[in-house]
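Next up is one chain by itself, shown in structure tokens, the form predicted alone.
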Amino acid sequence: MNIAWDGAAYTSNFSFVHQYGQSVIELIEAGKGSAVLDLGCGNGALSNVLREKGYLVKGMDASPELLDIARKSHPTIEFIQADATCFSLAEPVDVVFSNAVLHWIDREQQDNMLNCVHDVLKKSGEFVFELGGYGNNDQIHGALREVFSAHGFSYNMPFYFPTIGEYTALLERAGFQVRFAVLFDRPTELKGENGMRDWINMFLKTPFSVVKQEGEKEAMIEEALRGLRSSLYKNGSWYSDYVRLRIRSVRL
């Protein structure tokens, strides 16, 4: 799924995405000097962390807005614009790394993405990643689903949040062996008094594309916020009810 990103707002308000991703990097076992593709690199923040750890890194993303920030912020790193479900590289890499990206890819396109990753990895190369897992943001999506229904709309879930069993089966079918997999809750504090509103506006553009009447989107978000306040607003801060799936696998 490709959307137009507000790169500046994403970088300013949602830095926790790449900050949490730094611990995913620790799963990589390849040594310094190994070639790494940062798949869905966004603004390049984690590509730069990989570079600082001694890896030979390239970043890849479909968003020109985020790649523009990445190239300006990290001019020594090569960034490639490409679709994660249809890409190739001139030379194979030792590691494909990805953080908070794969849940944006429709289930029907996951096999294509995994085949591409398999093809660009060297034999025994690592595919290390984290994505939203089963149950991710259930409270947020549930509240919005109720509001959409009340306004006469269907809520189109724009993400794919698999279980461990579901995703490891996909990996094995694509020619990977899973070495580590964990599904865990990670409630995440959002920035500012309007943190939840900003989160919805940043990440849930697709569901609201059906709302055409002026002011209705804002009214719907306000209704959802009222429903979520008792459970996700704590001590003056909004929290998202994240559940993450973290996996290390190797190419057979």
Given for the second form:
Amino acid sequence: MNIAWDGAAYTSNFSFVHQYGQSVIELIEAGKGSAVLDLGCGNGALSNVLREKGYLVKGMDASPELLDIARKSHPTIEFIQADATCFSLAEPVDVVFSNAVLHWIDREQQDNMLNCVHDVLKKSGEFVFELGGYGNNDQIHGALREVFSAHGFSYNMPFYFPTIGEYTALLERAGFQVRFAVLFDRPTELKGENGMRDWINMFLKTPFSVVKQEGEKEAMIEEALRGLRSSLYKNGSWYSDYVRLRIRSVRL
Ligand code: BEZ
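For comparison with the form predicted alone, kindly provide the form predicted in complex with benzoic acid.
The complete assembly is shown below, putting the previous chain first.
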């Protein structure tokens, strides 16, 4: 799914995405000097961390808005605009890395993405990644589902949050061997009193595209926030109920 990103707001309010992503990089076993593709690199923050660790990194993303920020922030890294479900590279790489991106790809398109990753990796190359896993943001989506229904709309949750079993089966079918897989809760503090409202506005644009009446979207978000406050607002901060699926696999 390709959406228009507000790159500046993303970079200033959601920097936790790349901060947490640094621990995913630790799973890479290839040494310094290895060629790494950062798939869904966004604003390039993790591409830069990979570069600082000594990898020869290229970033790839579909979003021109985020690539613009990436290129201005890290002018010496090559950033390529491409769709993760349909791409190739002139030279194969040792590692494909991806953080907080693959859940944006529909289940039906996952096989295409995995085939592309397989084809750009050298034999025994690593595919190391994290995405939202089964149950990710269940409370947030549950609250919104109720509010959408009360307003006469159906809520289309736009993400794919697989279980370990489901995703490792996809990987095996696409020609990968899974060496490490873990699903874990990672409640994440959101910045400021408006943290949850900002999060919903930033990441849930597509479900709200059906709401046309002036002011109704804002009213619906306020209703959802009232429902979520008792469980996801603690000691003066909002928390997103993230569940992560983290995997290291190798190309056979
Ligand atoms: C995630 O990283 O899990 C995520 C972020 C935004 C929307 C949906 C999921």
